[in-house]
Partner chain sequence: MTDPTSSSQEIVLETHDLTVAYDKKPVLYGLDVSIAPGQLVGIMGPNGAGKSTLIKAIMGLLDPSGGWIKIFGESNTSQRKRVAYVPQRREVDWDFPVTVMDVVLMGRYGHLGLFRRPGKRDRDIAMEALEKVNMIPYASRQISNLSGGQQQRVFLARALAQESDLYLMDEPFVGVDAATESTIVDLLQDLRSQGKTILVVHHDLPTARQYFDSLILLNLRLIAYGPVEEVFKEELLQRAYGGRLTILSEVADATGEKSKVDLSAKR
Amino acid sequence: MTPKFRHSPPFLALLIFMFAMPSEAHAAKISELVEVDLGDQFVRFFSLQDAAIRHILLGCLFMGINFGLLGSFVVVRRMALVGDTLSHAVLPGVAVGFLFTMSKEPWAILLGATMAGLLGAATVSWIQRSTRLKQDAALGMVLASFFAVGICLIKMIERIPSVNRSGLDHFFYGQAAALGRADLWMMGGTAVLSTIIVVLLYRPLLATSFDQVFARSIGLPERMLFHLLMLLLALAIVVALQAVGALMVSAMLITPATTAFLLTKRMHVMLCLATGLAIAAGMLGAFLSFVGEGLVSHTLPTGPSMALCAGGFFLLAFLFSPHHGLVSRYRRHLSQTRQITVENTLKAIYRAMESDRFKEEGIAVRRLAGDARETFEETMKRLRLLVRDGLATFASARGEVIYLTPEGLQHASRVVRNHRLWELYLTNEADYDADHVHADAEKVEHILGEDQVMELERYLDYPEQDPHGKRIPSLRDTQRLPLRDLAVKEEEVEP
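The form predicted together with its partner chain, please: structure of the chain above, on its own.
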C-alpha cells in the first residue's frame, strides 16, 4: 500500500480491500495518472473539467432518477426480488446484442437486454401459472439460469479472436467511466420517461400498488399499469447495467428506496428521498472508485462502491432515523426506564407521607431506603433524579431528609391515583383477587393516559378507596395540592 493511503477515510480502505483485489476488470481508465494525490483527484472530479467525469455524473443523475422512482414502487409492492431477477436475467441479452453486431453497440445491447429481461419476467409468471411453485422459487430459478446462460455466452465471446471485446466485464461489475454518449442518451431518455409517467400516473400507480383488487374494482387498468412499471423497470436496469453492473443493479434499485421507506410515511416524499439518495450514492460511489483507482494499481469497478454507499446511507438511516432509528429508540427506552424509576420513587415518598397521615412534610432518606430494602446510596441515587427534575429537594446539607416540591406532590398523586384506580378496576370488573392486582397496576400506572384515567374513573363511578382501603387521590389533588388539605381528607377517610 502506498503511504498516501493513510489520508483516506477508513471506509475507503475497506472498500479498496474488498473490491480491488478480486477485480479483473480491464476498464478504460479515467485517469492515466500513475502518481496521484487525493486532493488533486478531488479537485479533478468536482471541477467538472474532464468530459469523462461529466459523463459519469450525468449518468449517476439519470440512474438515480430511474432507480429512486421505480425502486420506491418496487419496494412498496414487495417486488424487490423481481428487480434482482430482472437485473440478472438481462445478461444473456447483452451477449446476444453484442454477438449480433460484434461490437459494444449500445442500441443492440439495449434491445437484446430488454428482450431478455422481459423473457425472464414472462418465464417467472409462466412457471407460477403452470406449477404450484410460489413466486420466490420461480424468481430464484430464473435469476440463476438466465445469469448462467449470460456468463457462458460472454465467456464464449471473450474467446472469439479479432473482436474488440473490451468492456464486457463492465456488465458484471459496472464502470461508470465507460459510459459513452449513446449510453447517456438512453439513460436520459429513460429517466425522462420514468419521471413523466410517475408524475402523470402517480395516483393510479399508488392505488394499484396499495390494493390491486380494489383498483381493478373501480376500473383502473391495473394490469396495464403493472406492465408499464415492469417495462420501465427493465429499461432502467438495462441502461444502468454498464455503470453499476448486473451484480449490483438491484442494490442500487432497492437500497435507496428502503432507506427512504424508513425515513418517511408518505409515498411522494419517499419517491423524492429515494431519488436523492440514489443520485447521491451513485455520485459518491463513482467518486470513491475514481479516487481508489488512483491509489491502487487495479481499476476499481463502480458498481460495488455505489452499492456500498447506498448501504452506508441505509445504515445511517437505520441508526439515526428520528422515529424508528436504533439510536432514538434506545434513547426513548432509556428515558422511559428513567421515568418509571422517578415515578416509583415519588410513589414511595407518597406512601411514606400517607402513613404519617401527611402530617410530616419531609421524609428521612434512611426510612425510604429501609422501605425499599436498598442501601442508602441507592436510594440517594434515585432521589437525585427527582431533585434534578425539580420534583423534590433535600432538606439538610447532608441530604438526609427529602421534601416533595408542589410539582412533585402533584405528580406523585397522579401516579398513586392511576395505580389505585387500576387496582380497583381489576378487582371489580375483571374479578381479580385483591392480592393479585398490585403487580399489574405497577406496570399500568406509568402508561395510563389522562383520558383513559378519566374514563376509568367515570366507569368506576368516582370511587374514593382502593381495594386495600386506601384513599384514591382525586383529580383535584393531582392538580393543586396544599399538604394540609391532604391531611384533612385523610382524616375523613379513616373513621
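Output the form predicted on its own next; the form predicted together with its partner chain has already been displayed.
Left out here are the partners and the other molecules; the chain alone remains.
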C-alpha cells in the first residue's frame, strides 16, 4: 500500500523543466545578475523574467523534494547527524572528481562525491561493528577526518598551474545562481528517483524506521533498505552542494523535516509537510537573496538565506505548534492550572455544604477562607473564577455568601465522585492505608474521564461510601440533581 500522495511534485516539476530551462548563469548571488531598485527587483522576481530566477526556483523545487522526503526518514530514524556527516564526507569525492577530469564536470563530481559519501557511511558502520564506540562518536570522527581530507585536496588543486579551478570553492558555501543545466538534470533526476522509491517502498521504509526488530521478524530486508536510503541521501546531498554548499546542506536536510515532525503525528503528512517546507524555505531564501541589496544594502548569500528561512519556519513551529509548541503548551498549562483551581474550589464548597447536610444552599466566604487557611481576598479570587464560568453566584455585591448554580453543583458532585472512588480503589486494590490516599486522589480526580469513572464504579460494585465513611455521589448526582435530594441521601447514609 502506498502513502496518500495524489500529486507527485517531481512530475509537475519536469513539465516546468521542459519549457522553462534557462540558460546558464555564473554569479555568486542572484542579486548580482541584475542591477535594479527594490521595486523592480520584486517585479522581476515574481514575474520570472530572468532566466537565473527560473533556474534557481527549479533547483529549489527539486532540492525540496529530495530533502523533504529523505530528511523525514532521517529524522524519525534519529539519524540527523548522519546527514551532517555525509554532507562533509562527500567533499573529498568532489576534489577527486575534479582531479579525474581536471575540470568542473558535473557527472564526474557527482560520481566521486557519491562514492565518498557511501565510503563515509560504510566507515561509520565498520567503526561501530569493530569497536566499542557508539554511533555519535563514529560519526564525529568520520565527519572531521573526511572534511579535513577534502579541504587538503582542494588546497592542493588550487596550486596546480594551468587548471581552471573556477567555482570549486563554491562547494563549501554554495552558488545557487550558477546552477547549470547539468546540475538541474541531476537534481530533477534524483528528485524523481527519490519520489518513486519512497512511494513504492513506503511501508517497508516505515516499518524499518520505527521498529527494526518487527521489520526483521516479518522478513523485510532491513539492511538493504538502510543502504538504499543512504545511497539516495548521498545522491541528494551531492546534487545540492552547488546550490547550498557542504556547510549548509545538512540544515536544509534536517530542519524542514524536524519542523514537520512538530506539526503532525502521521508519517505521510510529515513527508508532504517537510517537502513543502523545504521548497518554501529554498524559494524564500532565493527571494531574500535577490532583493537583499535593496533591503539591507548588501547582497545576501543564497545558501545561508535558505537555511535561515528553514530555521525561521522551525522557530514558528517550535513556538506555535498545536501539540508541541512552547506557546501552546504554556496555554494548556495555564488552562489545566485554572481547571484544577476551579475544581478544588468546587470541592471545598461541596464539602462545606455536605457538613451542613445540604440544608443550606449558600456558604459564607469567610468560612471557606478559614477552612483553606487563606485570606479572604485569596478565597474571593478563586470564587470569582466560578462566577465567571457560570458555576456560582454571590448573594450580594459584597460577596459574603457564595451559591452554586445547578451546573456548579453538578460539576462539584463529579469531582467529589472521582476523588472518593479513587480513594476507595487505592484502599481496596492497592492496599493503601485510608489515611494516605488523599494526596494521590487529589492528583487523579482532575484527569479521570467519565468512561473511566463508570468503569471504576462497576469494578468496585457501585459503592456508596468512601474509606472514610463519606457518601460517594452517584452518576445521577452529577446530572443536576436537586439539592434537597442530596440532603435526603445524606441523611440515609448517616448511622
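Positions refer to the first chain, counted from 1. The model shown is predicted, which means the values in this text are computed figures rather than measured ones. For clarity, a rigid core is taken as the largest C-alpha set superposing within 1.5 Å between two forms.
Hinge assignment between these two forms, with options F318, E378, R367, Y202: the rigid parts meet at F318. Relative to the larger rigid part, the smaller part rotates 12 degrees between these two forms, based on C-alpha fits. Taking the rigid core as reference, the CA displacement of H411 between these two forms comes to 3.8 Å.
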